[in-house]
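Let's start with one chain on its own, the form predicted alone, as structure tokens.
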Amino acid sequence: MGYVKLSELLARSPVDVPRLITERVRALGVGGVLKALGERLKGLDEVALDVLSALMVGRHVVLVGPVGVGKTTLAEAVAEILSLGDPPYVEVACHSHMTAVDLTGDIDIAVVLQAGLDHPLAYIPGPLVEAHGRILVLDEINRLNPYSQAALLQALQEHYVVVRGYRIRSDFAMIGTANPSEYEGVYELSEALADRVKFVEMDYPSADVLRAVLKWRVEEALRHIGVEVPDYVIELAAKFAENLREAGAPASIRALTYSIAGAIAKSWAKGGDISLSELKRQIRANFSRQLRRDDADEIIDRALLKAANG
């Protein structure tokens, strides 16, 4: 939002964000929104409708699901399609060391003493202030510690951000993403914060949808190279994912996409067709560290063997 004087922020008027979102949906048409979304993501129409219906009635949303199913991409796509401002949304990659000040911004006392409280550099707004009138995307919201959660709750609850006693108006719609609670490095959202959001589950897609999503994503990744994506490669990767999940391990669609695309790109660079051995090598490289288990390689090899023989 650039440098702005504190007095200008203090003079802000309320913004009816749910009304703006509804007007955008009405202007684009629900079909138009889903069509635009389908150009970036496949098989997520129902989830997108859950998100839109919540935002239109003033409900904030948190997308919950395993790694690699497209939570962040969906949040960004919806925010960009709605395009309430320029830029269309504000995004924050949350982490456990993020402070409340990181979210609210703070007044620089040294600047205030030298140049006055209304100097453009006296207050640098945080994302909770920058998102006024727009959509705020909080990626991995459940990595926020309780102190940062309290600052977020205040903004959601009161529509104000308080910085050293100054109340700055901030109206926004929030789309958060969250990994399941059993993942490392996450916090439970406070009861008060959880009560103010709608949790939308993003389940792993069915086998048919997964094949379609993988083929589409890999083709997108390889479009500039101009090579074909063999169906048998997609089939093997989909079976591998199913076997991995049956073994109780996550099967990231993102990791699968890059495994296939990497194998095809390397084979192309070497002047030959994709080999199953190269695909298997790429899958091991993309998944072995992601699983974070002592028996990760063994699980991956078993799932690959079963997929190849199936």
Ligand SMILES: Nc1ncnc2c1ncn2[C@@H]1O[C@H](COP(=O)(O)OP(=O)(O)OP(=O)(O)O)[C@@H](O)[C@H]1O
Contents of the next structure:
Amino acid sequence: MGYVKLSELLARSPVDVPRLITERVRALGVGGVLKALGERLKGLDEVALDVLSALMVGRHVVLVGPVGVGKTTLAEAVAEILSLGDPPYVEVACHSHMTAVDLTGDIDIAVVLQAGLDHPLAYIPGPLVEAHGRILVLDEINRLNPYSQAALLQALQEHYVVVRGYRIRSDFAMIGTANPSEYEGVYELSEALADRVKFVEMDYPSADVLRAVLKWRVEEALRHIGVEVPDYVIELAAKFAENLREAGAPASIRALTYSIAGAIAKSWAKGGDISLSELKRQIRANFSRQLRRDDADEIIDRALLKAANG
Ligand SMILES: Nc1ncnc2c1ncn2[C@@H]1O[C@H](COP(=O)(O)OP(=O)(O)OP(=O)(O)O)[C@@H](O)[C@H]1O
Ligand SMILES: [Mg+2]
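After the form predicted alone, can we look at the form predicted together with the named molecule?
Expanding to the full complex; the earlier chain stays at the top.
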């Protein structure tokens, strides 16, 4: 992307983003949007409609849910399907050390004074400014510290990003994601920010959807190896996930997928069919650190035993 002149940024007109989104939805048809989404995610039509309907009326959205339920994938997929610009959307992987300037970009006053507003180094762009007229995906928004939250809030409520006293117009629709079960490096969203977004809850998929998702993702991971994925393996992993959740522990689809794919790949490397003991070993390896609790191994073993017997 070439650099944008600061004088042009300062002269920018408002963009009616909810209207643009509605026009895109009309052009694609709601069925078309959901069909495109179905190529990436299963069983999330209702959640997607919650997101679309909020964006169409000018409400920002934060997807909230446990680890690995498809929050990031859904946010990116919706933004890409709507594709309001080129590139289709702007994304930030939020973290707790992010400064307001990381979001707004920065103006170098010395350069402006010496070389004028339109020198290539006068303004280093930031995502809040780049997202003008488009969707801004803020992945893990609850990692933003209060300072960067304040910069975001200002952009959301005033539709201007203020950089070193210069006001740059920015209209965007935000889709954030947040994982409430992770506490490390996580901040509460300020009340004022929370008041400006619709929280859309995402949960684990139903047993049937989980089986379908696992089969799909595992086959995808193994495609280039060219090995079969036996149904009983998917079945066992899905039951394990159910038991784990009943025990109050998260069962990430990602960790499940790679436990199964890893077990099958390793068995292939050893020249045999997948063995249950290998699958269990991979499940333990993938989940024990993730659960981050002292009794993780016991919970995993109990959930595995119940799955194998049930
Ligand atoms: N409903 C679903 N259909 C298809 N794939 C899914 C579904 N849910 C999750 N996945 C797959 O699981 C993986 C994890 O998804 P993703 O990274 O979007 O989850 P997340 O909720 O953002 O996780 P985290 O909390 O770790 O950030 C991806 O490979 C994704 O494609
Ligand atoms: Mg994510």
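Since this is a predicted model, take the numbers as computed values, not measurements. C-alpha atoms forming the largest set that superposes within 1.5 Å between two forms make up the rigid core. Numbering follows the first chain given and starts at 1.
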item: Arg26 C-alpha moves between the two forms by 2 Å or more, core aligned; value: no
item: Core-superposed C-alpha of Ala115 shifting 2 Å or more between the two forms; value: yes
item: Residue shift check between the two forms, rigid core fit, Lys270 Cα at least 2 Å; value: yes
